[in-house]
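This document opens with one chain alone, in structure tokens, the form predicted alone.
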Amino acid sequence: MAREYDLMPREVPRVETPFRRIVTAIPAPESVATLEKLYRFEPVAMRGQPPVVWHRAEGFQVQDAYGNQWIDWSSGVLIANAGHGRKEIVDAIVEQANSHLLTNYCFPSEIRARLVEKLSEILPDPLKKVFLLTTGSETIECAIKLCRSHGVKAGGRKKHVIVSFEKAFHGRTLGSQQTGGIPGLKEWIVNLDPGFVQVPFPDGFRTLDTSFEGFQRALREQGVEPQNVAGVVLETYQGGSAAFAPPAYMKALRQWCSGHKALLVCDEVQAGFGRCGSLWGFEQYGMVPDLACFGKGISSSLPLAAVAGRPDVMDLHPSGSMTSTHTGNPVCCAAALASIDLVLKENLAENSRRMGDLLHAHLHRLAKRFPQIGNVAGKGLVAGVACVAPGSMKPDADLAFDVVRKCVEKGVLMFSPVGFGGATVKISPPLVITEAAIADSVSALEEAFAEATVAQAVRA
């Protein structure tokens, strides 16, 4: 069930720490006119996030125009890996805009050449050809096309099945939602393509069987012959829960795909560019996919995405048959080059690992205090805190919503993820966050859980 925030300003305690400041009601009374305008002119589907009107964002903090400041636990939905509003990225955008080359479709540009070369240099073999797009959903659509093209070429027209995972989120377009594993998000499709099948994700929490035999058994139960699988697509970690698969499972999956001439696709849209404590999320598994999909953190700012893959796969389609209107937009490329430079020069993957270790230690401590925390998942600077009903493992979306709302009122900002019925508190700050800011934001989370669980007990 979708939950919306009330636009009636709510009086909340004042907050003043070195990193957080709340000095108005929430939402800020002066912001209500803007929020009402958005409600009037945008679809209802846009109303899922806390009623905070962003005005300025720098580093790991977001400010409104009314004196409030939040530690950002969203990274703007995992975009601002190198930090919000970095001068180096702003300067690169301004310099490119001042050149008056704002777009060039698929006509060649020097800056697009620089970006695809840079990505090829820092990606491991065999991910050596790069196709630039605009959004993560586009990259999944492209990966589906490449998997099926490769499958049909290798094994005939029966080799077209795309295997993905339950509870996965891969985007909002037709193909990406059929690849996704959240049934409620694809009811609108009506006529689902039978060539898309989902198997359980081995998270060890909702799916207790983490053996690779579980993957093979699920295919048998759905009548899928391995020789007919064109590709296996998975989020490097599941976006709705931040859960990773066991490395042994992923290595077995890598071998299985190679043995059956199926492409292995890692959706790195949330996981790439240092987020998981390594430059690429798939490094956590000790293997490399055939195709990798990137977006969000690639530029820490502007819309850009990429598919990287084996040259023989990326070159399956002839000249002019795989294009996109905004492919490698020059201003977006400038932002991406600057962001990648920051991630590498400042070793933000390592900072993500170190700060992530601290974050996860705090979260596991909270899990011992609150039985309503059923699981803590994630690596590096992404975490999912699963809220469950007291005395059970049933997802508790109401508790998660209440915790998120209270955190926002205390100066910690986050977004509400899909998956597990909205019962996960998702934590994904910019990779420049500091130890002191981690401790400060976790203290707000602890207060929020304490207040929300007491209120829950009173209601019961």
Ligand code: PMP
Given for the second form:
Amino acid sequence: MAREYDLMPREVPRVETPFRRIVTAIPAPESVATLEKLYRFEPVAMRGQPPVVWHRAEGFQVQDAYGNQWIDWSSGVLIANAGHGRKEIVDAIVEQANSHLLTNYCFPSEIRARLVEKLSEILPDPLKKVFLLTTGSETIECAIKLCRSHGVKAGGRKKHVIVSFEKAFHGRTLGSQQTGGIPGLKEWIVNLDPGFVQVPFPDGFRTLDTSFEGFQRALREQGVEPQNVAGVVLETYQGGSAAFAPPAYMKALRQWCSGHKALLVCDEVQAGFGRCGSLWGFEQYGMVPDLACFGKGISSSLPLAAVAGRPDVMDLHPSGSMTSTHTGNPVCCAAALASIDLVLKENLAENSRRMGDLLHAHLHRLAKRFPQIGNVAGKGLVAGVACVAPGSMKPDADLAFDVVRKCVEKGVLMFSPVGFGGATVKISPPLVITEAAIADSVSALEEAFAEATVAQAVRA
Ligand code: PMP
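Cool, the form predicted alone is there; where's the form predicted in complex with this ligand?
To see the whole picture, the full complex is given below, headed by that same chain.
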């Protein structure tokens, strides 16, 4: 269970840098009434994040209403790729809202046509047809439906197995959660569908065998015949650790899927729109999936998601049978078009690559200084710093929690630790972050590690 934050304000040292400002106790005493209201009226499950009441968010910074300002290392939850509150996105939203078209369901609209055309234009072959949805989980549900429809058509009813990866996260709905690879999150399902099977993710840290043979062996061990696989679904990088697979593994997987008429699905909900230092995460592997799922950073703001895929697969369901009430909401489409424009015009994938190189160099330096850092993973502006007991692989969730809490108290906003044992400190700032802000935020992280590890040694 994730550790919860205390709502009792803690006195913390004042911070004032060109980017960060902390002038109150944390949580800010005046914000406690709002926090308490949320605790009272929302489910306990919503309590996971640090007690900062967001008031404004612009560029790579977030402010509360009490004078504090953070460098944002969360991007919300990898949403604000083009930056928070960009004027171009706000203007597009306002213009669309003022145009008197706030919704369109599946009725044709010009703005939805513009967005699907744009996505198709910027995606590589064969990802040329696009179905718009609202959340990332829905895109995974849709991908499962397409994989099974395609599989059963190609190989009969036995060809329905969905293979995915251990430790993966694909959402919290029934199908997306079964595609996920974290057993504790699926206990509520009780009667799991045996047609969902997970294999180890070749991260090179928790799974040392990164050869493609490991994939085939895991299927054999679970009694899965390759010809019965309808689809293989993976996060382009694992959100819980920021780990990528080796390109050779992914190329072999691509070939294996083609050879067995299984669809390869990349969940780009986190990885897309420049996050990994390339426009699409799968470019890191030099291959293209049959289906790709997008969400979060597609609009840098309003809720929108998309499945893009091979036209023959996307057209498997007849007219009127793959729909959604809010598919391509006009205001969300306007936000997405404006955000995509910014990502392309400002070459934010390249900024992500350059700033990411700086960030990763800093993190590797920290890993040399602190034996409690067991691994640094990621590419571009996503990184996962795995906290361990020194000299071992044992995850240290308490240390990760303390590091994140201290970072927040120092003016770097992060979400709670993620991943294996809740011990990964995840770093994912908006792609507009600058070199000076990277250096400034890393100095806070370094202080946080120094203080948290000393405190831990004193307790021991
Ligand atoms: N896939 C991945 C890789 C994700 O990170 C998430 C959300 N964290 C989802 C799917 C689910 O998206 P949503 O919360 O929008 O349903």
